[in-house]
Every structure is written in C-alpha cells, then in structure tokens.
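Coming up is one lone chain in structure tokens, specifically the form predicted on its own.
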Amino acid sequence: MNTDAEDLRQFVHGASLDAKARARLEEAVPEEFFTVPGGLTAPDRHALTYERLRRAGLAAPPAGELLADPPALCALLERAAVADPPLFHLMLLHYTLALGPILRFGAGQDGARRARESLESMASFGTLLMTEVGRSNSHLSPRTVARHDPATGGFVLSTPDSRAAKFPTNTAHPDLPKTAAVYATLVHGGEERGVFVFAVPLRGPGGAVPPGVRIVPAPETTGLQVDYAAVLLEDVRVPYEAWLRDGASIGADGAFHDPAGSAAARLTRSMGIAPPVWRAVISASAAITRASAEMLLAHSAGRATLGRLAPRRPLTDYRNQQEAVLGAIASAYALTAVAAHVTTPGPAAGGAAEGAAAEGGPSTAWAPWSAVDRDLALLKAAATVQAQETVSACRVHSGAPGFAAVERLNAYRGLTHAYQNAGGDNELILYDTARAMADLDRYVPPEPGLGPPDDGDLDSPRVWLFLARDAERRMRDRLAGRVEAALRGGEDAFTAWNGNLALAARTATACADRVILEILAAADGAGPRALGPVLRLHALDRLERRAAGLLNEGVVPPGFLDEVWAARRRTCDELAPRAAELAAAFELPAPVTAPAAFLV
C-alpha cells in the first residue's frame, strides 16, 4: 500500500466516519444524483431536486443524530454539493435552517414536534423565511411580526407591504408541501420583544396554500436551480406552540417573559442556528473546490499544445497551467484543512479573547452573524471566496469546455457565487469583523515580532505567519487610529465608519488570512508528510493575492513579489510529478471527471 496516498486519502475524508457511516451517507446520495437527464422543464427539474431529496432523508441517518454530529452532516452536504448544487441548497435549507431551529428552540413544544415529524419523515420539506427583499440589513429588524391573540391563544403573522415579503425562499413548485421557519418581530404590549421563529406550514399535501399565505414565483434562474418565490403573510393565524419560544412564555395574565433579557440578545440567541450552515458552507465549499481541481487535471493531463514556440508539448509544461492545476489542488487541500478545523470539537479558531465562543460574539452593526461566533462567520466568508475564485479559474483554464461542454463548473460557481450573500453577506461579515478588531471587542491582536525568522525563507510556515500577523496587527492599528480619529474630530459612527470601508474590508480579511494560514501551519505540522508542499504553494499563492496590502504596510520590501513566483516555481515543480496521485486522495464519484456526455 502506499503510505502517502492512504495518508492523503484519511486526510480528505477525515478519521471521525468509518466505513459502515461513510457507506450510508453514499446510499444516501448515489452515483445517479450525479448527473440530471437532459430536456427538463424548470419545474421537472425542481421536482426531480425534491425527489432526491426525499430519498437522501429516508436513506440518510435521523435528522437528530445529524445535527448533533457536525463531521457526519457536512459528509453529507459535501456529497450533495459535489453531484448537484441545488440539491446540496436545499439540504442545507431543510436540515439546518427548517429542522435546526425547531430541534433548538421547539424542544418539549407539540406543535415543534409535529412540524419536526413532517419533515424528518419527508412528508414536507423545509424552507426559511428570513430575509426581507425591501430593505438591507433586514435580518436586524425584519417587519414582518407576530402578534399574540389572547382570544385564541395563537399568533397572527403579518407582513405590512410588499417590501417586507420574505425573499428568497424555496416555495414556488405549486405541488409539494412545505413547512418554513419563519423569522419575524414579535410585538407584545406595544412593544418589540425580539426576534423569534414560528413553524408554519406553507403548503399542504399537494401543495395547498393555506389562508393568509401569499406566494409569488420568481422568474426562472439559472445560477443555482432552486424554485424560488417571495412570501407574504396577510393575517396567517398559528397556534402557540408554532412558536419556537426557547423558553420564553406569555402567561395567562398577558405577562411576557424572555430569558434572553433584552430584544438584542434574543436576536443573537434566534440567529444561533447560523454555525451548522457555516460549517456545512465551509466544507461544501472545500468539496466542489476538490471537485474543480481533479477535472481541471483531467482536462490538462496529457493535453497537447500547438504553440509555436513548442509543438506538440503538453499543456501542463507551461507554468501558467501548471500552476493552475498545482494551485487549484493546494487550494482543495487547504478548504479541506479549514473544513476539517471547523468540524472538529471546539469554537473555531481565531483571535477572540478566552472565553468569547462561551459568551457569544462581539457586537455588531451591519448584521447580527459575528454576535453569534465571529471566526466562524469569517471562514465562511473567506473559504466562499477561495472556492469561488478557484472554480472560476477551473473553469477558465479548461478553455471552451468549462463553459459549454460541462455543466458541472458553471453550477459550482452559481453555487459560490450564491454563498457570497447566502449564509450571511461576506461584505457585511468582514465589517463587523473589523469593527470589532479596532473596538478589540472580543479580539486580541497578533504580538509583534522582532522580524521575520529562518532568513525570511518563504518555504517556512513561521514566515507565512509572521507576515499574515505583522499585516493584520499594522492593518488594526491604523484602522482604529483612523475611526478614533475621526471621531474625536466631530464626525458620527456612520460617517467614521463609511470612510473607512476599504481599509475594513482589508483589515477583516487579513485576520481571515491569518487564521487560515494557523490551520494550514498545524496542518503542516500534524498531517501526513505529503501534504507539506501542497499547503506551501496555497499559502504562497495567498501571499501573492495580498501582496498590494503587505507593501501598502509595509510588511515586505520591493521585490517581495519576485521571492513569492521564485518560491511558487520551486514548489510547482517539486510537486508536478504528484499532481494525479494528489487528485486521487479526493476519490470523486467516475461521472464528476467523465469526458462530456455528447462525445462519448
């Protein structure tokens, strides 16, 4: 056997699932989920998606013993985001964010546990009414509200206009039922109490609409294939126990009682469902990245050229290809490193202060994610845009049959494109991230150091940390002496902060990179003795990518750009002779790397 291959392979698919596990959640998504049939209407596509669906709930472990065991879920979202993104979407929308918030907040409820009943067994599928299409930032203050009838004991649900309809949602197939969690303002003796769920059926069997419930289809889209449709709710009548109360209560006098203790923090507490998507993101986001890279090499590999310079050479001798491929591997084996982080027992890594995961996030201004885990929210935010940025170079890089031949890219990049808003908006993430490192709310930044160690050695992970932590702590400093300063001379948060966006942006995102190239460097130092290249030529690939801002700071000197395409042509060639036996750790389904259909 080989040792560097099986060590590769454990480290793809992780130690956590043994055979007997990872053989069911395989059965739960087959091989022929792979591939859709030709000649689909949009509504026989979303229903051949439901149907699948439906099949991997059945087939899959209960939807309890997944939520409660993050490696197994994402095993299960990655092979659902590799065979079909829409199918992977509406996964993640069923168990995380219709069956999560019941499972948290609707525990010993018997309206949650109806609901809970209905989807586990497939009977309905989920869905999530959050978002407001009307107005940004409308997770913080949705207008939709729950009004308590104290005549009948239930709640009245309302959205006053068309702008607070809830968009998108997965509800426009006329035939299938559906069951949402609904997120909406509850307002109680003239007053907002917060943010809460209720559980509401949106469709019956076969599709009933019930009273109140206004759905309106979206026209068709094809970056990610979902049947989406705005939702308005005119006077929709539910009963308590639709109200996913976590252990909050009206009492018979009217008497409103909250263990959160304020409308802020039960905004925090009904947006804590937000973890198992990020993870679920995080790691899908990983597998369609491992997916891209193997049929980019199966388009290279053996590929001749007709360049003048070099008839008939192959394709991967020119380094721009090369480095393609290599690059698109490393970054498959990196997403897997910070998918594996995630995944595994414990708050997420970072510069939050001890203690912080325990408490909740620091405050927020643009929206509510960093308040429920900060680091979290940021490697959602930096893993969409690796993949993202990955996938499109896959998909460049294989000329005209990444576009028109192979559906298969063109999907993964609607999905990473989808996951740059969905789950949280990676802009808005990034800003409260900063916000909360110039406040050092929550946040400790990176010591100084002396200088960079080993001759500044651009092979040695103690030089990627040192310039990832030096940028960061330089980027922080000046940030936050910019805000104060602007402050001190008069101007409002509002105007402070809007000046300062880009230097936010960049300032979030060098904590991103910081924390990712920790991961990498345990990784490194913990993982198989393959693996060290691989991570080397993603890490330089990300000093490259961040070379604008660690000269802007003054991190590295002229020429440091040289070094990095010196280092990366070093590790490009060390690796090379790898690249098919690195590609097969990955153990893709045959139909992901198969030539297109119309050839064959």
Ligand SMILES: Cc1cc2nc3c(=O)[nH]c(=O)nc-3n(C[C@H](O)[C@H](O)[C@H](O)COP(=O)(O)OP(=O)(O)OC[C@H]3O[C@@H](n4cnc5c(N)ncnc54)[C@H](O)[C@@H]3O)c2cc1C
Second form
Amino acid sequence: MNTDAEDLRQFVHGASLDAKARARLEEAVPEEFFTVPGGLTAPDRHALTYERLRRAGLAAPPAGELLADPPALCALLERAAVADPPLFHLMLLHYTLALGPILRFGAGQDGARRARESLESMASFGTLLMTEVGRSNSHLSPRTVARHDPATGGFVLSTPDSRAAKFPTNTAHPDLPKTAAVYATLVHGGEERGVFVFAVPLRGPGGAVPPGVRIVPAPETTGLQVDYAAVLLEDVRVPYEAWLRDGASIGADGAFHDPAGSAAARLTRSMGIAPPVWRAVISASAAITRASAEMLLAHSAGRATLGRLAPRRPLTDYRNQQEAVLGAIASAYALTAVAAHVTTPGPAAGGAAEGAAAEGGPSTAWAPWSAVDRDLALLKAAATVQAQETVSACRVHSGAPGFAAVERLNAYRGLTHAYQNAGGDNELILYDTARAMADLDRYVPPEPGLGPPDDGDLDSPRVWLFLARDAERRMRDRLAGRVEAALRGGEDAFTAWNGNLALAARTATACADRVILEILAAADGAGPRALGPVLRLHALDRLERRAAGLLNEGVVPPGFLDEVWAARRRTCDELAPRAAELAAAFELPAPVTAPAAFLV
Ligand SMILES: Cc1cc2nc3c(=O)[nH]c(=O)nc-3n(C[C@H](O)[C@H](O)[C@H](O)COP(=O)(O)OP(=O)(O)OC[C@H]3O[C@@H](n4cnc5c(N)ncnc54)[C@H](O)[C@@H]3O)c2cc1C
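Switching conditions: you have the form predicted on its own, so give me the form predicted together with the ligand.
Once more the chain from above appears, this time first in line as the rest of the complex follows.
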C-alpha cells in the first residue's frame, strides 16, 4: 500500500483502537449481520435484530468498559449502523440510553445492580421511556409521575392520561425481555422535585408484562424497522432502589435531599446521559456517509451514458455526477474528521464532558440539550443534517438500482431522517444555540479579522474560516438586535423570538459551520497531504449551500457562486483520478459494495 493510501486509512479509522480491539468489535458485528434474509414477518425481523444485538453484546467487551471508552463504543455502533440501521438504533438504546443512566446515576444501588446485570448479560434488552406522545417538548416536563409512597418507601409510577403515554419505545415484540429507563417527575410530599430516571423491568424473560404496565404496539413501519409501541404505566409499584438517585435521597425522617439544588439543575443532570449518544450518532453519521459514498462510486464508475451531446461518454465525465460522487466522498471525510474530534478523549470530545456537564451549558427554552453540552448537541444536529443530505444525494444519483435493487441506501436514509428528531430534535437544538448566542450566554462571537486573507482565494482554509466567522458574527448581531428591539418595543419573549426563528436557525447553523470548518482546517494542517483537496471540496460544497445566507448578510458579493463553482471544478479535476483510492480507505465490508445478487 502506498503512503498516501495508508495515511488515509489511518485517518479514517483513527489511532485510538489497536488492531486487536478493532478485530474484536468486527467479530461482534460479523459480515453475516450485513444482510437480512428475505421473507421475514415484521416480528421475525425484529426478533432477528434483537438476537444479533444479543450476540454482539456477548462478543463485545463488557458494557462498562465500552461506556468508559468512547472510541470503542463508537466503533462498535458505527459498524452496526453500516451493517443494519435498526441494529444500530437498538444497540444505541441498550448501551447509552438504558445502561448509561443505570451506570451513571445508580452506582452502588442494589436495584440498579439487578437491572445492570440483566442488561450487561444480554438477558434483557434496554429501552428508553422519555418522550411523551401528546405534547411537544415533553422532555422539559414529563407528565409521567413517580410518587413517593411513605408507607412502602418505594414509588408509584403513573401515566396521567393517554396523551402522556411514552412513545416511541422499542417494546412491542411480545416474547422479548425489556428493561426500561423511565423518565418521570418525582413527586414527594405533594411537591414536584424534578425529573429523575427509574429502572423498571417492562417485560420479563418470556416477554410477560408486569402488573400495571400497558404496552400498545404501533402499526408496522419501514423507515427504521423496530418494534415501536406506546407504554402506559398504571400505578406501577417499584422499590426505592429502582430510583436512579444520582446522590439524591429521601431520609428516614422523610426529608428530600438533592445535590442538584433545583429542579432545573436536576433536569439537566438527568439529561446528562446524552453526550455518549451524540458521539455515537455523529460517528454513525460519518460511517453511513462513507458507505453511501462508496456505493455511489460503485454505481457510477465505468457506467456509460447515451446522452446525445456525447454518446458513450462515461457518466462521471458529467460534472453533476462527478461532483455528486466526489462531494459524497468529501462529505464522508469531513464527517469522519468531526467524529474523530468528538470521540478523541479530551476537551474536544465535548466541552462540558460528563460530570461537569450539568453546570456547563447555557440556559435553554426549547429543550434540555444545549444545557448539557451546547457544542456537542450542535454537532449532532449538524452531522445528522449533513449525513441526511449526502445519503439522499447518493440515493438519487444511484438511480433505480440505488432504490430498488438493495435496501441499504433507503435504510441509511431512514436512519439519518429519524435522527433529525431522535437523540435531541435538531431544530430545537438550533433555537437554543441561537438564543445562547444572542444572549452571549457562555458564548463568545468569533473574531473574523479584517477582510478575507490570501486575496480571497477559496482554496485557502483561512478564507473559508474568515467567511464562516464573518457570517456567524453578522447573523448573531442582527438576531440579537432584532430580538432586543422587539422586547424593548413591548413584545413578549414568545413573540420576539417567534418572529425571528428563520434567522435563529441560520445563525446557529452558521456557528456549526464555523466549528466544522475549524475542525477541517485543523485536520488539513495535521492530517495526510492527500486529505487537503478532499476537505477543500467539502468546504466549497458547504459554502455553496450557505450562499444565500452569505449574500443576505453582505459577507460575499454577487458572483460568489461562480467563484465557488470554478474552485469546485478545479478541485474535482484534481480528485477525480483518485476517487477509487479515496473510497478504498473506507475499508467497507464486502456485502456493502457487492453488486445486487439477483441479477448475477
Ligand atoms: C425513530 C425514532 C425513535 C425514537 N425513539 C425514542 C425512544 O426510544 N424513547 C424515547 O423516549 N423517545 C424516542 N424518540 C422520540 C424523540 O426524542 C422525539 O421524536 C423528539 O424529541 C421530538 O419530539 P416529538 O416527537 O414529540 O415531536 P415534536 O416535539 O412535536 O416536534 C415536531 C416538530 O415541531 C417542532 N417543534 C416542537 N416544539 C417546538 C417549539 N417549542 N418551538 C418550535 N418548534 C417546535 C420540532 O422542531 C419538530 O420539527 C424517537 C424518535 C424517533 C424519530
């Protein structure tokens, strides 16, 4: 292998895991998991996914080790995502959203130990009961309550009405054991004390449901195929030990104590399980983008066209397809750089890493996420949007074979689509980010400097950074000014913000762009030489997508797009001969790029 190719391979796979650790994760998700046999009923398909999850969990390192090792957990989850998106989704729930709070909040508790053992041994599968079906932003104030019962010392969990049912949950399969992390508002002495997590067995070994638990299966869906159901808790009694207390307690004298100090701080702490979810979602977004890009290349390379301008000219000679293929590869490398940034141990992995998280983020209005870790939540939103756009473009540019010959691109698209909402709703994250920016709440606007450097040459990372910083700063200033003027003019906070949501979303997106371009500029400086034009292509694509905002803010003059297109054509000419080498560094398992078997 030549040096460039080896450097690229190392960049994609990172240095955090040695060959032995990587091989073990590959054995946990073997090539067999990359295909699903035909003819399964929906419940059989779900059962197969859980059986594969069980096998993966038993073959992988112990859950506690994985959760303490972000690169390893992300590597396992990204392989699952490329193999089969439903497997990724269930695995993410199992490790980060069911076991995560048990390990984090229930350390040393006996009841938590039992739940932990059943999940770690894969005797039970994890499920999350957080979102409630009937109201938006239900995470901020779940209507499901956990009333402390002084007579038994335990709690009674109740869903007040069907609009407060927990949905979606992965609990419909009638035969499979499930253990839930239930988010509920704790009520003690008639007072609401904040949102806490409870470990609750929802289905026993053969799938039997305990008294008071009502599970209502949802109709079959195809976007991301798992066993969705709504769950209602009708006076479900759980022992004191099921409360994942995180240092809070109810003393023998009945006094309630919580080190969080307030219900708002408690909510942020309870949502502090999110950073491992975001890292995994960013890594999986990068991984399925790599897979999609390679599939598009496989579809396009060597394909002839019959267009009358130039019959039999190769498809990739046409700029639209060439830019789609190379743009997808570039997007995959860019997301890989972002994933490496957030999974590498250290401050880059999330400014307010677990523990400090509760106190680290800005105050929020739409969702709890930015309060946990503003930048990591924002990168989750940006990565899933980017993956969604690239995977969708790969599907479209793969024509009918990409839609109808194999399910893979549709399944990746389903996953990226689902995670616009799941794992923290992207739009709400943008609005809370924008509000923190406008209020200068733990946010310092970037300093663009005077005029674009390097004569505005779009090949220079310094120029991309100047444009991104200038746009972010101008948008923030305008947003802050508009909201402030509205409030000064007597509008209430809702009206002042509601009239500015479009600008707010663009302002937060500009912040995400700047953070990503800084990551790319750093990777360009430190990474292999061969990476430079790849990251440049992604930066140019990103600037093209943001051209409307850049023009609107006066950051660039009319004619800017012509310059971007010219720079992109030059970059694509440079990259086109190396497309196969760039994709080879992704090292995807054979089933991902194998030609559709039914025609052979
Ligand atoms: C595939 C999938 C699996 C999931 N799995 C689980 C799970 O296992 N457990 C679990 O607890 N949850 C799960 N979720 C739920 C997920 O957390 C929520 O979908 C997400 O938080 C959005 O909430 P919602 O569905 O109530 O939609 P809504 O909050 O109603 O959002 C709908 C739209 O309205 C917008 N919106 C909402 N509120 C506001 C506002 N105040 N201001 C402006 N715009 C607003 C949103 O941006 C969004 O575009 C899953 C979701 C998906 C898609």
